[in-house]
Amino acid sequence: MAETVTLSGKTSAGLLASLTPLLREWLPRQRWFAGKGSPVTGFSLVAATELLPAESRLGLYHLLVRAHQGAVPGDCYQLLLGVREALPPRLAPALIGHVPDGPLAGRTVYDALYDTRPTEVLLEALRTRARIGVLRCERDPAQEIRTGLIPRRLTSEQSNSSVVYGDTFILKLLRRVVPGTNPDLELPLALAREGCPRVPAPTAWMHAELDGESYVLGVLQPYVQGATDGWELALRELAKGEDFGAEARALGRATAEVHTALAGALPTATLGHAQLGPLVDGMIERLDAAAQAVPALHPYAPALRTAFTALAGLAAEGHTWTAQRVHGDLHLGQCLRAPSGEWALIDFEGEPARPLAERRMPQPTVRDVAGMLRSFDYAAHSADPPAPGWAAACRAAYCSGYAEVAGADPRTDPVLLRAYETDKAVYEVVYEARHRPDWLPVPLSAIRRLAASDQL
């Protein structure tokens, strides 16, 4: 790996100024950009590190930039920028733009995750536990990282980006980063200590140390070769008219195994009236805000609010619930089925739109269960024609499988389950309205059901 330096303040300022017009156009078009709907008014540089010298044939910069949108404090994004005289045709989709002035004047910059050499640099940094400017790489000494693994970028971009190395490892790079303990690293490490086989143990990870705070930037984990994600598998079985009940039941068991391991690895808490109050208040506030943001939700808001007030009523009567660390954003796309038939859970970041402190709070395990139940509904509505009966069968099988391991069926606490499923559906309505309006009818169909009934 080439010698690297952190840029001087003067060079960094000039670099950002020259890149700002390009980033203002490019960043909002990325799937993982969280600020859609508001124009980017400017950027501030959090950190810039040169990984390959820009004056060479291929330069490489690691940037942490804050995107400003009006008076709202900007989110911090991790960018890996390649620098070339000109892009070969294979890298055309990665183009960010041509730099007219500044330190990179006359050069072309692009998203380096599309390119082999820059992604090799990242793996080598992790393998050697590199310290580069503000960047810090750590690894599990018990796991070997071989050299010569061929990288390939995964095309299914979501809220982050991933690179697979030789079908051996997968590196997930967080795009929107925040200071603090990120559950996407924290929980898999805790599960590895518990010996839980349902989650690949982290092999290495990268973070930045800035002003006494740590920002997790990426996690390298074993790649489950030949695995199919649950969403793709469900759609495939739906298209063939095949029953998914056995898979849903096995997935329920896997979810309960992960919950059991998390309860053993990290502290749990008891939620009574005092503790549940803020949770219910948050659900109601999210509902009220969503009804204002999405007019189609407004007619259902009064009935939906009863899902939350009913839960508060149980707490007032003295009911208590156990809370623990959970996945936080569980759905079919966060699950992998290996060729052996075993299920694995991935992506423990939680819902990226929620604050980190909230994502790390102990929650009832039904939070994850509700997410998976909503995912079955999404899959069924993706079929042509929609298959609500398929979703109902999967939901029942999943809960039954969960009960086989956990010892309690989530359906035996319908008030709690309805509250969390309603909260999830409200979140989905806002998300789809902002990002995928064509999908809005899917959560709205659940909203109608949840508003009309307190049954699963």
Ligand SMILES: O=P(O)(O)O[C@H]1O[C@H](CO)[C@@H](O[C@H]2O[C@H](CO)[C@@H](O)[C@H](O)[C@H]2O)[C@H](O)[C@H]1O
Contents of the next structure:
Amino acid sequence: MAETVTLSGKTSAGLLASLTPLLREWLPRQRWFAGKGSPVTGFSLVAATELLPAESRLGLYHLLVRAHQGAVPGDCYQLLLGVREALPPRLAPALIGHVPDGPLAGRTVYDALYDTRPTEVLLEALRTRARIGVLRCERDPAQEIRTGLIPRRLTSEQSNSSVVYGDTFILKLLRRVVPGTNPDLELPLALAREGCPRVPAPTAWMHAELDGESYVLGVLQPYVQGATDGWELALRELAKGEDFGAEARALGRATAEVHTALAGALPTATLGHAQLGPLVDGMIERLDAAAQAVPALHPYAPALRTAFTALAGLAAEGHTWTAQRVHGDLHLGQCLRAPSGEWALIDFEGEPARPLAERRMPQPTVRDVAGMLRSFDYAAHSADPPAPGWAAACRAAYCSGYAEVAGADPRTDPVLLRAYETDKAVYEVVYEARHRPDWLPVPLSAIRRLAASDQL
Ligand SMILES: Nc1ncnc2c1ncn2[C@@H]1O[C@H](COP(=O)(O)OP(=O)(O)O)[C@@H](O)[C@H]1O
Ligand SMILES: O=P(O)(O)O[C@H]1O[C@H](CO)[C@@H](O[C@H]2O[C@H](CO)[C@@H](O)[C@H](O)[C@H]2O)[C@H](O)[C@H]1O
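Let me have the form predicted in complex with this ligand next, following on from the form predicted alone.
Let us now look at the entire complex, which starts with that chain.
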């Protein structure tokens, strides 16, 4: 591996100044950019590390940059920038721009995750537990990382960016990074220690040490070869008019296995009146904000609010609930079915827009169950014609499968389940209004059902 350096203050200031106009254009267009809606006014450099010298044919920089949006410093993003004289045609979609001045004047800068050599450099750093400037790589000594694996970038990227190496490993590079323990590494590591086979065990990971704080930057894990995700599979079965009950039941069992392992690995808590109050307040605040943001939700808000006040009422009567660490953003797209038929769960980041501390709090497991129940409903309502009976059968099979392993059926606590399902549907209304307005009718159909009923 080439010699690597953390850039001096002067060099990095020059670098950032010349990159700023290009990044200001490019960053807001990325799928993973979280600050959509308000313009980026500037950047500050959090860390810059040269992984391949810029003077060579191919330069490579690892950057952590804070995007400023208005007066307050905004989110910190991880960028891997390649530097070349000119881009070969295969790298055209990766173009960020041509640098007009400064230390890289006349050269072309691009998103290096599209390129083979830079992604090989990352894997090599993980394999060799490299420490480069602020970057630190660590790995599970029990797992081997072979050399010579061919990288390819995943095009189905969502909140982050992923590279698959020879169908053996997948490296997820977090794009918006925050200091602290990241559940996307914390939970799979805890599950691996607990011997839970439902979640690929982290093979290696990279973080940055900055001012005494650690930022998780990426996680390498075994790639589930030939897997189909639950969303794709559900839509396929729906289109064929096929029953999905057996798969839904297996998914319920897999979810309960993961919950059982998480409860064994990490602290649990009891939620009584004092703890539930703030949780319910949060649900009501999210509902009010959503009803303001999406007018179509407004007429249903009073009826939806009863889902939350009913839960607060139970707590006031002295009911308690068990809380533990959960997935936090579970839906069919986070479930992978291997050709063997086994299900794996991925992406333990939680809802990325929520603060880390909130995402790491113990919560009732029904939060994940509600996410999956919503997902069956989503699949059924994106079919033409909608198939509510199919969703109802999947939801029942999922809860039965869950109960077989957990020993308790989520449907036996309808007030809790309705509150969490309502909270999720409200979140989805805002998500769709912001990202996919054509999909808004899907969560709105659930909103109508939830507003009209006081049970599952
Ligand atoms: N271990 C894995 N094996 C196979 N495919 C995976 C694995 N982990 C993730 N993927 C694929 O990568 C995609 C993105 O992963 P995910 O963790 O959900 O990232 P994001 O946070 O960007 O949504 C998933 O939808 C899935 O198709
Ligand atoms: O996968 P992400 O962590 O990025 O989750 C976000 O995007 C999801 C859509 O890609 C969104 O999920 C919603 O749509 C799914 C179908 O596309 C459906 O299966 C889910 O049940 C529904 O919530 C998710 O809410 C959002 O956080």
